[in-house]
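The chain that follows stands alone, in the form predicted alone, written as structure tokens.
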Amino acid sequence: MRASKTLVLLLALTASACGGGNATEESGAYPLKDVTMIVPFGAGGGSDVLSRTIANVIRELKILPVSLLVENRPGSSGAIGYTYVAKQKGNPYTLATVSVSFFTTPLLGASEFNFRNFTPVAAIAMSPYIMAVREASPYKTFDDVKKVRRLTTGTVGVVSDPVLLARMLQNASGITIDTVPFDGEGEVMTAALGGHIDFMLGNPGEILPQIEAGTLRPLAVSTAGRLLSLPAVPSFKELGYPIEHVQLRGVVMPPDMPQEALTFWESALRRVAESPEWKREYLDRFRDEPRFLGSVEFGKVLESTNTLYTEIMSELGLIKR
């Protein structure tokens, strides 16, 4: 009797060796349950917007054999979001989008958690930035701007890419440029369109409809070369001026990601990138420029924006190095 409950026993423990479980869990193929992507914003901001478009096009290239699910956590900035995908350590279904909150919010002392907590995936697109001034503006060309010795522009909140950008062209060019905070993007807007500020920096999402409306005139741009869309524009570096500065749009995960994990998601990005249902679906729509970065190449910039954002928020008086 005993004989025979050993024999079960060892029959029982081969069986188990051999694959008698679920074949897809013991060949551990990646990835085996659903992902979340996390917001660390409400609902309809453009974290959002891009996540949910970034989890539209995975579903139609059909590149997950399981559910990319966007999940929104807002608060703090950011922090929650954010806190929430940093505690997920070596977890292989979380990930994130990188927004300025992600820099400036650590920066700030409103998190623990900065961006060498988590580990760089891709950056799929860039958001570039455009000076412009309404058309019943004085100032023409950038040459008639450096005649002058002060200058206002809005933002929303008090650290933001405008800002940084204005305190880039101040130290280049020696003018003066004050920085009027605004509730949003809307009222930033309504006040350059009505002369109340000199000029606004903003993303092609919200200048080149009223460019191409005859309500705004471009007057250069953030990138290092000229943009697709607005080929006489000149970029701040071409007049002589060393800024250059861009919004990203990347993905981020947890830290201490398993190598499989990130070399699916990099290339499951490159697709989405490539893509022409990325093209119609966010680029065309939202007016971004195409710009692929790999998980090395997109981590050395994460390094130098946080630098970037440093060195300006010190300057501000915002905090201490």
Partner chain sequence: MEPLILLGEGIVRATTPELLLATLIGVLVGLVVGVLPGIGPAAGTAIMLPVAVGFGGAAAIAGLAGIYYGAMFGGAVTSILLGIPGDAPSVMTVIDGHAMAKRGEAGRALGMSVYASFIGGVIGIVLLALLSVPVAQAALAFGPTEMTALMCFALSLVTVLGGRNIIKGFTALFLGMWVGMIGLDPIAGPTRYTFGFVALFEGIEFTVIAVGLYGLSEIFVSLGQETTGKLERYSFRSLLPNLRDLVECKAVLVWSSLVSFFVGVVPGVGSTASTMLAYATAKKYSKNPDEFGRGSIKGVAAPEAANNSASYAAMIPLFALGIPGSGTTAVLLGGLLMVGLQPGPLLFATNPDFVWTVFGSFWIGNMMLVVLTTLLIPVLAGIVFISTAFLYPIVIGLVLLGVYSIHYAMSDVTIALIAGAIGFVMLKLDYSPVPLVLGLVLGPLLERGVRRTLIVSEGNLSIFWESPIALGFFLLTLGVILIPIAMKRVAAFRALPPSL
Given for the second form:
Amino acid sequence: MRASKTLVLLLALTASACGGGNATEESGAYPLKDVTMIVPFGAGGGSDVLSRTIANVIRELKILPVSLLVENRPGSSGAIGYTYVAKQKGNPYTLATVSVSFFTTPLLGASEFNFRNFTPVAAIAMSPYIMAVREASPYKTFDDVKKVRRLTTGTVGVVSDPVLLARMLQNASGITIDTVPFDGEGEVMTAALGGHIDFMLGNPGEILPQIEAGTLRPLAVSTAGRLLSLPAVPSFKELGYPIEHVQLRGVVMPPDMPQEALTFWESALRRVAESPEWKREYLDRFRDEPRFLGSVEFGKVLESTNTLYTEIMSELGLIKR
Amino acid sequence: MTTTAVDRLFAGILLLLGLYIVWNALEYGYMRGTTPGPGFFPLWIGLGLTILSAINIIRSVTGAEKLDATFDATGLYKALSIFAAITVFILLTPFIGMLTGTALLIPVIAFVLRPRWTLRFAATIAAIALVFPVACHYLFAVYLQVPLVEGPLGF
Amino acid sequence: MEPLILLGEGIVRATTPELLLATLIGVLVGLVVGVLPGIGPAAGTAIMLPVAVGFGGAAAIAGLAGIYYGAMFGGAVTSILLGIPGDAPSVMTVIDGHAMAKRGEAGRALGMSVYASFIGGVIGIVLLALLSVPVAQAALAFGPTEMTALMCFALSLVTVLGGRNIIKGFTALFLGMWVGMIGLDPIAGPTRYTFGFVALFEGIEFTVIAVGLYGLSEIFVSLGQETTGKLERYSFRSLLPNLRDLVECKAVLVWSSLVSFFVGVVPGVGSTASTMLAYATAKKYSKNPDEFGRGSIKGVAAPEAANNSASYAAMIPLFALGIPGSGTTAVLLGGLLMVGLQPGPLLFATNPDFVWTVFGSFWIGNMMLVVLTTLLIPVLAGIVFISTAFLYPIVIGLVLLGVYSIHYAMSDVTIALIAGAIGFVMLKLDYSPVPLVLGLVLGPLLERGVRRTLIVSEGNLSIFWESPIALGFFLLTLGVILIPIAMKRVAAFRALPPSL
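Can you now output the form predicted in complex with the partner chain? The one shown was the form predicted alone.
Shown next: the complete complex, the earlier chain at its head.
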């Protein structure tokens, strides 16, 4: 099976080379059959929605001469789906999106394939984190927070971006920050709105509707500069803390990817990221910020993100060496 | 083996399980700083299970606990046979697929339940063994889009 | 009564052919995933999400929600007829429903499950329409502290569900709580009791245990009994639903619907735990608690009214606050986003037509389900006439495929088989499986509640009595435990001969 796939690919590469090596991505020989995007989680979650929106936009933009199919392979915190992708060595017909579990599951020892076993393709959107308090909170601005000794915040699961940010903030500000792990985003929001935790860190998709309803108040954002959607809210950097961490919505492929396929997808995803369809169907809907990173840059971000998670998980005693 | 003996054996296993839970709980950590750690609840649950199982053993030995149920030989044989058949099904699934597996499992279970087959019974079971996987293919794989484990023949 | 007028208008808007079709498809899928053992509403909605989104707008959400409450109707069928919980919230229906079926009253039990589901549904929808916003605000008061107190109260009620031998009941409860702790510790992170199996990292799914413990063990146990001759006692008359039962159960129906509605609103509790609480209180405050567990019609009425009512309650945080409180409502949230709506506190204000149309579709879906299930009862109840030699191979096949379909994992099938074997031994040795499943659901909620609370308070225990809601539940818990003891003492004192 694998041999025949390689053969097909070789033929494809030869064909395109013979064609002058100048074939555009649309007319090139490469996608000879349907491409599958693996979602290592169930339907309805963030990764699923991201993958399905990418597939929709690619269809609308007619980037592919074939179909992009979305397939859910959930289980074992993403290990089943990501393992499936990592094992498709050199298969240019498999894609997957990146998530927090992409890093944490292998670090926990629950999967033998870590980020190095994948080919980074591109990042096509960026989701910042917003630090917000409930409307009745005594903290009106970030200055009010600086004076307190200790704060509590919430997270989904033990290792997450809010945990990372809370640790960074604790180290930078000297305020003790305790993170309470909950079972879902809904529970964290309930705890924040009900005043059971002091503040929460969330993506714009969940926080902005609450801010617009007047139930949450933003204090700071985790990007280097201010957000387009919240021009009045300072970033941590502006406030004097060296904190910058965002979630990149990115795509990876199996290892040993032929350059042809990688280039094809890198430019295809660039077209997605820059299209008005993407803005309308993803960025506006999920309130993410536009951002595009190519394969090399995205690979560097994967590396540094993994380092961050490794550090925090060692601190928490979750990585046994 | 009498039901009472099984009762004591089961309580004994639970007692050992309780001790195992406690032993691991201590390793996980009773407290983390000022808050209960991963071992806090398991420790108490393990202790509870150990003590309750000890009481169950004592009650059984002193005759305070009397059981009506019996392990009749036929029932036990049938239950064990079906358990074994399902175990074989689980082990074979990766090689023959789930639908082929159920097609083979159905006559085996029917044989355990009714060892003497008439021609009519055999025909009915054969029909069920053939129709069931097909129906399940449509119900699970097509209608509910569940990726069932497939055998080398693609079903 | 303005909300009821809005609901009425929503019902009218939900009668367009497109919405009727989406609702019908939703409730049919719901019935199927409910009836199939193992696979339930969470998996059902997730599987159908891509299809439903294709309907667009209110039709998409009407269809997805239909799967959720449709599964509540369907779950009772397998629970009653086969003793296998069709999905997690119908696990309490097995206790009395299957006992009734074994007595030859399958039709009566199924009939009650339909009435109860419908009444629970109607109460749930009306409360959803009337009280969404205030109830959602009240649910926010439930943080980890209040959750801990609620779980203590729930566990104190477990004593009435312990079975004949109370010590064995508690043994099963502790065993269940331990099983609930297998997997990654959700608070501190390390894995616990996974024996090195990666398949156990995410913990053991409740439904897998419930199907094995009730369903497979029931099959194993019944093999030992001579079933021939017993079947002859069934008559077609016994398969007909009975309207008189409805009058007898009216108090239980209303009470269970209300209890599980208000408990089910709290994000994180879920319809299974609220159904358990409703069943336990129904038994505890029944004039005749001993009839529960032995095939009482009220034991079918209580959980079925409760799980339907709870399914609508679970949607309140989603629609009123934009908060998904359970796995199923998280999928609905994904659906809302994918059809281009922004869930959040402003959804009612910015898209009132949409929200009320969806609520209207609940009403219509509930009506559809009553008609569908009433028509199906005679057919379904006829299953009792099928010889076990034909029935069991099919049922076992469905159990194996249904359990696999929850997470697409063969390891779950293995776990269900082991649970079935343990359940078989437990039934023989008079350990009730009920406390085990209660421990499995409530134990982790209690543990997480306590540990979260103490993280917030830095280990300071006074937080537990500083919250008025928590204090209230703790006092209720004490009352539940102490009052029967005190009453026994008084009774014993009165019974003493006067000379002493």
